[in-house]
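So this first bit is one chain, no partners, the form predicted on its own, shown in structure tokens.
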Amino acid sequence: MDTMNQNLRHIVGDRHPMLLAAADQIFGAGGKKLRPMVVLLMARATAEMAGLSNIVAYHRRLAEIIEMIHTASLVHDDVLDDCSTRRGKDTVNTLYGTRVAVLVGDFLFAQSSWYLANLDNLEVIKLISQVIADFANGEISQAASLFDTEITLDTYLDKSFYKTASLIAASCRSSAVFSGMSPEVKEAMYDYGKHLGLAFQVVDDILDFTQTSEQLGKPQGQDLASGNLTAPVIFALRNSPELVRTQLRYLHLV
């Protein structure tokens, strides 16, 4: 993980001072690094199953690619949501403006695609490329359902898959691919990543209501304020008395 963090902070080289400063701010802001950690843990588990003495270089590069893709999606999310803080620090759009933030996100997506192509594994390239398309699908689905008080749990889970679980699922399966696992094991790894990602998103949405902005490292209640109705709100709308449900439905009009 230490090696990965160092590699990520130097990923843009010295192409442009502002881009370098923005990248350093992003990758130096901390964060859980959950996704690359899952990649490396899955790599170790499947490598042991395959009788390998250690994980391979492709596993390590995959972890870097996954974190780059995730970070690129966060940079674009912050632009779309006009978010001012992330991981307890100012966002790129706050520091450098929307134009630079969009370009930084685009650069990270492009750079991750370049590294992905250099893995020379068509199965993994297809898996991770689909994830980038899923991000856009999830954003479009979210934009289409803002302030929709009739949104169903199934719709919420579909959107959560595209925005969160797809990346984790594909990265778990890709780790198994580089360990030479059977189709059955690869499918099991994908399912594990999918369900882990969905559970992670539900917990994250709950914390948005139960923790402070300082604890979250970003504004509390940002989703609700922007009209993105998450699992806690959906359950409240379905399981509260009619008077409460009516108040919730019209809250955004106040």
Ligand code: FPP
Contents of the next structure:
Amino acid sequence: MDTMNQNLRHIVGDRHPMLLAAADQIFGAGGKKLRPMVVLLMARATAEMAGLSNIVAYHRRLAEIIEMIHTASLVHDDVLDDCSTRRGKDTVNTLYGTRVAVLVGDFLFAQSSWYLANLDNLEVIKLISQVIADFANGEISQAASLFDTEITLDTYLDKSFYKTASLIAASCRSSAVFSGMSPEVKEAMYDYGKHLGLAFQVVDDILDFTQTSEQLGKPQGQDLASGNLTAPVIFALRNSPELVRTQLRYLHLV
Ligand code: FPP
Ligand code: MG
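Okay, that was the form predicted on its own. Show me the form predicted together with farnesyl diphosphate next.
Time for the whole complex; same chain goes first.
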């Protein structure tokens, strides 16, 4: 994980002082680094199954690419959500403005595509490219269902798959690909990542209500404030629809 952090700063920072400063902001301490950790743990587990003595360089590079893609999506997400803090620090859009933040996100997506292509594995390229399309799909579905008190749990889980679980599922499967696993094992690893990702999103959405901004490292209550009705609200709506709708109206949210 330490090597990964150093490599990420190097990959992003070399070309322009603005990018170097942005890299410091986005790849410095603060992030949980859950996704690359899952890639590396999956690499260890599957390498052992394959009888390899250790994980390989492709696994390590994959972990870096996944963190780069995730971070690119957050830089763009903070522009869309007009969010001022992330990972306990000012966001790129707060520090350098929206235009630079859009370009930094684009740059990270572009760099990750280049490193992805250089893994020279068509199966993994297809898996990870699909994730970037899924992100856009998830964000569009979310924007289309803001303030919709008729939203079902299935729609919410669908949206959560696209915006969160797709990346973790593809990461797990790609890690298994680099260990040379069978189609059955690769499928099982994808399903594991998908369910882990969905569970992660539900917990993330609960924490948005139960933790403070300091604990979260980003503003608390953002989902509700922006009309993004998540699992806690959907369950509350299911149990007491009229009461919850009245409360949302009182907050001028619907
Ligand atoms: C965080 O959601 C957002 C994501 C995990 C995905 C963001 C994806 C995009 C902005 C699409 C970019 C796509 C392309 C093709 C350029 P959140 O706002 O619920 O989480 P948060 O509370 O951490 O901000
Ligand atoms: Mg956001």
